[in-house]
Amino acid sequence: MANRFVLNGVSYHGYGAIQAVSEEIKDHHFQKALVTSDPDLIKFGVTKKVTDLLDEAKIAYEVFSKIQPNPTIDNVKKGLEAFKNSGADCIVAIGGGSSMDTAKAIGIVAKNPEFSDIRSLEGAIVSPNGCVPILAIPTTAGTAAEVTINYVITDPEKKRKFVCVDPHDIPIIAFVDPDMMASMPAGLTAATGMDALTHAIEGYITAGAWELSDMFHLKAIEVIGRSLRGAVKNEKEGREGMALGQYIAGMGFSNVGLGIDHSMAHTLSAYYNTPHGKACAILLPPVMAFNADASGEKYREIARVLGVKDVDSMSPKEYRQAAIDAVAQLGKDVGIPDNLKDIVKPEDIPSLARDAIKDACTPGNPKPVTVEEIEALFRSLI
């Protein structure tokens, strides 16, 4: 069976990357853009860094900002209406995963009205008419939504998040500019950075991993491991490293899938509106411990690129624990809690576990898992 690998057609990296936005819009002969961005980015002038460029280039646009941190079905419906009313022929998505996931859903349904029931987007599809062209500008170093074929929408009515996968939803161009991430507060930088690390580690050990994806994931772990602490301190090199590291992780996991850390994190966001990156970060060490015996020698390489010395002289048990400890220490150093006591209600755990086992990421876990085992993982953290 052949392995498929989907990436952006074009991407720009480094300080000043957003300067290419107007040129790319003109080169593609787009006439008008719908800019999707969240209210806080507009409030603090982050979105304006891009819209000023559009104004300068006399490119027509309208802004849609009715987007929540965990974007909902209603956000998508309102965005779809805004897109249709605007007369736009492309979308400029500015923000973290929320803005880009909303843009992807809008773009798919706008070209494929048979998916107007937003819930019908769940799972793996190949939309027959593709997607409205998306130009993606991340403002967080974590989700890598600018280079993935995945997006996640929240269904508040059913208290669940559903994962959508479509090779046509990938942005045609990504502009990964660390300057767009400089306004992130330390806590958000830490949480999104640990989300990126989770992408890299889960993608590295997932059931679908292979040599090409391993190359991306191992490098992403290395770059994130050396950059996240500096990024939290808002150091230039740390920001630049995280912008690159999270993107590299996205190049990999988008093509091979994730595991139960993300399944469990999705349920936490759906039930308690927990920030996705924070949920992933808290879950990562215990989930790594659960999956350790199904990881082969990969934890040795994780430990190595995270700076652990003498891994070649360690037994499998030792280097696996060393990798888990290195990840836990990184989380501690950037202020990530080590438990879910302030989030999870014990009486919700059976429901959380049942929803997690049905999540689209669960089949990618490196070893089979039961509802009871997921319950035990949740309970171990409260």
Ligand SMILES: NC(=O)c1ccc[n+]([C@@H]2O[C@H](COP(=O)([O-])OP(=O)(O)OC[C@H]3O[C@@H](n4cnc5c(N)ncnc54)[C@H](O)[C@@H]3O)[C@@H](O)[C@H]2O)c1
Contents of the next structure:
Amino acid sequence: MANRFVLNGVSYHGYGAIQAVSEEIKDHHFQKALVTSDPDLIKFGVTKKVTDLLDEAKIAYEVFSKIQPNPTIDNVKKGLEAFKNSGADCIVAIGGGSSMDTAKAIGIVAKNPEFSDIRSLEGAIVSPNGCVPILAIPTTAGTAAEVTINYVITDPEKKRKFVCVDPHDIPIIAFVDPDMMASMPAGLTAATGMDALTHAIEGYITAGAWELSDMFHLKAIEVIGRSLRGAVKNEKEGREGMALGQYIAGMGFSNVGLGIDHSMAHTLSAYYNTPHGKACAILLPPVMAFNADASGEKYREIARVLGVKDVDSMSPKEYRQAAIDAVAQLGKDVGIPDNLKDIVKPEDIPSLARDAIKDACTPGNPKPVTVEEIEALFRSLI
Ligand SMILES: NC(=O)c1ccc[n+]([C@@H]2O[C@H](COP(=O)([O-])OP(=O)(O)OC[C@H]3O[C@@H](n4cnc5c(N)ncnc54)[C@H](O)[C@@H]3O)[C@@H](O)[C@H]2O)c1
Ligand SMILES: [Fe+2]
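Show the form predicted together with the named molecule, please, because up to now only the form predicted on its own has appeared in this conversation.
Okay, now the whole complex, with that chain kicking things off.
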């Protein structure tokens, strides 16, 4: 079967990228925007960097900001109401994955009311009537939701996060401006950056990976590997590298899928509201070790682009360990814990594992996995 590849129509990159927002809205003849953002971004003046530009250009808009990290079904329903009441014809999504994912769900359901219960969006669909056009402006360097065809919604009642995949939800334009990320504190920069690295590594070794996706993922690992430490110190070059690196990872994984690191991370967020990036980051070295013997030569290339010397003279065992060690070192350098002791309650592990195995990311894992193996991975971290 042929491989499908979906990317944004247009994207802007680098400092000053947000300056293009008003012109794009005008060029598309949109009349009014619903701006989706979250309370902290409003508080820290991050959203305002864009709404000031809309004000200047006299573009009509309303703001919806009742979005929490790991956004819920209820957040989407309230956002949908705000969208309908506003009379907007486009959405400007400003924020991390939570704000952009909520925008995607609003945009799809606004055009396809048969999904108004939100839960039925789960899994892979091709929505019949498309999506409200979304212009996306990421404020974290992690999820790359501005270039992916995925969004993730939390169902607090059922204590689970569910992944929705629909080629129609991809933002029509992405504005990837490192200045929008400059206000992230170090811990958030580290966690979201490690989420991006997890996308790049899981996407590189996932079951559906192929030459085109490999090109994006390997480059993303390299750019993230050389940029994340600097971004955490809020250095300009590091921020610039992370804005680009996470986006390149998104271009890849959105089209080929991920693996059990994300399956397990989703359950941790659903049970304990663990920040997504932190969950992904802690799980990454042990999940890489688990998948090592199903990854062919790929860990040699991961080690190489992460700066490990003499990888060509290493045995598979050596270069696989070198890749895992380089990833663990990067996590350590940016302050990521190496265990789940403060997060996971041991008595929850059997049900965490049962939920993780059902996650939409599990089939993408390069190697088949059992519930017992996922349990063992969780146990190895407490
Ligand atoms: N759509 C996708 O393809 C995709 C991929 C991976 C993860 N996700 C989902 O995205 C969500 C996580 O998104 P996230 O990690 O970007 O974080 P987030 O959007 O949940 O934001 C976390 C916190 O960081 C704050 N924040 C964001 N940008 C900031 C800035 N510039 N300055 C100061 N504070 C800032 C927010 O206000 C919020 O309080 C999860 O629900 C995850 O499942 C989606
Ligand atoms: Fe992720």
